[in-house]
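Have a look below at one chain only, the form predicted on its own, in structure tokens format.
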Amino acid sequence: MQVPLNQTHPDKPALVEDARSYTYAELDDLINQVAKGLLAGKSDLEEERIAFLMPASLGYVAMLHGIWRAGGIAVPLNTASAPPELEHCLTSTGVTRLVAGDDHLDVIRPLCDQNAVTLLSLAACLSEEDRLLPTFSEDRRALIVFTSGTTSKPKGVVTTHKAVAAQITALVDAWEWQSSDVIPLFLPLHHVHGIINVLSCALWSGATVHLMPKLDVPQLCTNVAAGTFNVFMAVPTIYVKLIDYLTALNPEEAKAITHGFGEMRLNVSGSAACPVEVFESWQALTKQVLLERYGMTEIGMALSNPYRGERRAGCVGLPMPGVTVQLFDDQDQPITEHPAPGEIRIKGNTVFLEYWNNPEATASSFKDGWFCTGDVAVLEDGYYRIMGRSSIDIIKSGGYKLSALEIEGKLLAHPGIAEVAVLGIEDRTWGEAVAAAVVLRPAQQLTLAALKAWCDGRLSAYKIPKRLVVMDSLPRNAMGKVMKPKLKESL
């Protein structure tokens, strides 16, 4: 069993790339050609790890499903990664073959030669040979996606066909995917947001995906104004870019685009906490109430605001279908009195199998059958609200557990602040003091005293930053999420 394409309407467009559309029948045929070419006379790839380095494209989709149909493990790589990062992905998983798009063949060739990895083009993987494709258990390993590696080298998260299918069906059920849906795909395709939430849900449902190798805001907005899409998914950073773009346009131009967004059935924000200010600004511009959700590479999506029902700003909603969620305290005891902060732990068919070739990390990430996310949340009136990563977003100051994400959301409302990262730094009085690293808007200035004065009445006294660093830019990960800068040298 492998994750299937929807075959209900074979003549319906599955993918749109540039000016060309490809039907489900055409895509299915290309996937079969890839699977047969990869088999190269074998009856089953038997979990051979095959990597591919491609942007959002017909070739990417054909490789992903072709590897699955041939019984291999798909290892999608980040097209923006530096050679050392790519080398880690290849060597840590024992990749034997790498398929690259035409633009990446020459770039990746030296790395493949150094590590005895066979480099192939998509064309070299195609075969029209008449042969049967393998059948196998749903427990077969299907996918290795790497974690962001914020605290150590990225780990390869292994997901089975059963877990991939469970992640997809939970989303299709919760967000009421339809075959009439049309969605743009510009998100990175080495993370579950793009692979599962957009691409796989759409192809499972018989929807149409418009492939964009990179985000082109003017072109995207032209299509939105034309009513091309009815579903939209992005990270908060992209919503900020769209808000800035729309507010800079003349009112008539902006009106057509905001109307296009407003007519969609669903706008989703994920991969990072959506600041309340962004949530409210998007609603004011487009009349769309963003649906925010929470997930991880290891579990797919675990929590989501409802498709039908109240969507609360700053909250990630309720457990997804088939997912069990429980908060645990520092003594590993379930939290029963709410609201009280605790680590989110997850059970369900969506949970990953293992970290590739890392049994110690796999074992330490589970307790009594629960996957320990490392994220802290509170349950308020039935909705979960994320406070942040226990390691970097929870500041223990003066006996309180403070959410850096909550403070960041408040500071983003300051008229002079464009970006912000809040973190705790060692303090002999408070244990940890709240520090803010900010990027200012053009021609703006900000002092700590001025920031404290602005925060008075907006934040509790113990949440007001006690340190301020103004920076030219903040570090980001591959998904565009702002990371915590190292401030020791700056303070």
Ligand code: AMP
The other form holds:
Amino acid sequence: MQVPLNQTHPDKPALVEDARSYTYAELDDLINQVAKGLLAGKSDLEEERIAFLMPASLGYVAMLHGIWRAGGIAVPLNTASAPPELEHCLTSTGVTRLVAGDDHLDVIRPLCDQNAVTLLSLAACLSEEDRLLPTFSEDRRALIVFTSGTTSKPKGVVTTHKAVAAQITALVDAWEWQSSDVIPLFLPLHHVHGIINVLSCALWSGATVHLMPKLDVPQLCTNVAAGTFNVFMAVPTIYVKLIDYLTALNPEEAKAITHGFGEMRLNVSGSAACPVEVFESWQALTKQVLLERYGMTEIGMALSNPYRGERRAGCVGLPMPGVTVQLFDDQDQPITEHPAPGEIRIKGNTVFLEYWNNPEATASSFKDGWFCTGDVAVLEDGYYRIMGRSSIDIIKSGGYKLSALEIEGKLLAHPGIAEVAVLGIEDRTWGEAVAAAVVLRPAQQLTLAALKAWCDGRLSAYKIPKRLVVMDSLPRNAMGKVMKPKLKESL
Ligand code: MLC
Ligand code: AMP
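Compare with the form predicted on its own: the form predicted in complex with ligand AMP:
In what comes next, the whole complex appears, and the chain from above leads the way.
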């Protein structure tokens, strides 16, 4: 069992990159070359972890599927990560080979040398030799995606071929993906939103993906106005950025773009709560009723407003096909009387296998076979509504899940910082923005600009605090543990 590329439309464009398009047949051929090149004489990679560090590109897609076809585990890396973060990804999963895009080869070389990882270019992975590709069970591990959480270091979420396929087919069914669909892809490709919801659903369905290495709002809007796309998926922050961009344009210019969005068959929002105000502004501007859905790296998508039927602002709808959802109270009892808030727990073929090499974390994330999401919801008039998360150490900023503990750990290494508490504060654009409350060592001073400069190269840019509050002391609980201060009043 392998995650297949659509085989029924060989002459259709699968990918469009810059001005070039690549058909399914061309992509299929390149994937085979990668798979054979990676095998390098072996019959099966047998779950070897192969990392790749590439922007959204033909090469990225060929690597992902090439590793899958050769029986390896794909480890897509974040092109925006700082070196210590990349090192953690490589060493914690025992990556043996890393394939880097041309722009990343020199940056990653020292890390590969230090950690005995073989560094390759895409060109060095291609082989045209005549060889059979392996066949294997659908229970074979396919993908490791890193997720931040309530531990200081990100955990590698392992998904099997069966789960990847289940995550894709649930979405293809629920949102009626078709081979005539055309979608832009500007989301990062080290997370399930970009990898599964956009790229994999499209390539499963025979649709066309326009690859953009990063979000470029004016460029995107030019293509939208030209009627290039009929499906669009983004995080709420991107809808806020689009609303700001469109409302700043003169009405004539904006009209073609809002019309382009309005003509699409589907606009989806997810990865973070979509504020009702954003839902309503988008509808007023484009006449599109956003479809909001809820998901997580460990489970793919779990809840979705209906494709056909009422899409309710502020709600995440109903369970996806094949996904079982149950709310539990804090005594671990299933909630049967609604509405009452409870933790969302999930069962189904879409659920991940394990955290890589971390049986304790895997065991503690399941109760009686249910995966515990840590998200709290209510079931109101038949639709789920997310109320928040059980951990204050998790921050969702622009769709990225960030660990306050990880950021605190880094900031504590700053020579001027004695104590620190990191928290997410409400922000119109980012949903939550990272804020750091610090107590300085005697005779030290710190500005936000100086802190940002110090963090550069130590943390990914999107984890670096956007607010800094210097305090005389931080609140503590009865056990003497540092607590999160209430920052809103201080800013
Ligand atoms: C960029 N910045 C961020 C940020 N993204 N800060 C906080 N949070 C973020 N998410 C910082 C940059 O480092 C920069 O800082 C400044 O903001 C402006 O950067 P930019 O380059 O203009 O930002 P942009 O490229 O527009 O990026 C914004 C974004 C991006 C929204 C396009 O963050 C993004 O692609 N987010 C999506 C993440 C995602 O796919 N999550 C899904 C996870 S899976 P400075 O200091 O240099 O100015 C999941 C499951 C599910 O959640 O349900 O889907
Ligand atoms: P990640 O671990 O990066 O996959 O992020 C998953 C988390 O994003 C979930 O546990 C939720 O907290 C959050 N999330 C995803 N979609 C939504 C949504 N529509 N509304 C609120 N939170 C969401």
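Rigid core here is just the name for the largest C-alpha set that superposes within 1.5 Å across the two forms. Positions refer to the first chain, counted from 1. None of the values given here were measured: they were computed from a predicted structure.
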item	value
Whole-degree angle by which the smaller rigid part turns once the larger is superposed between the two forms	135
Distance the CA of Pro442 travels between the two forms [rigid core superposed, Å]	34.6
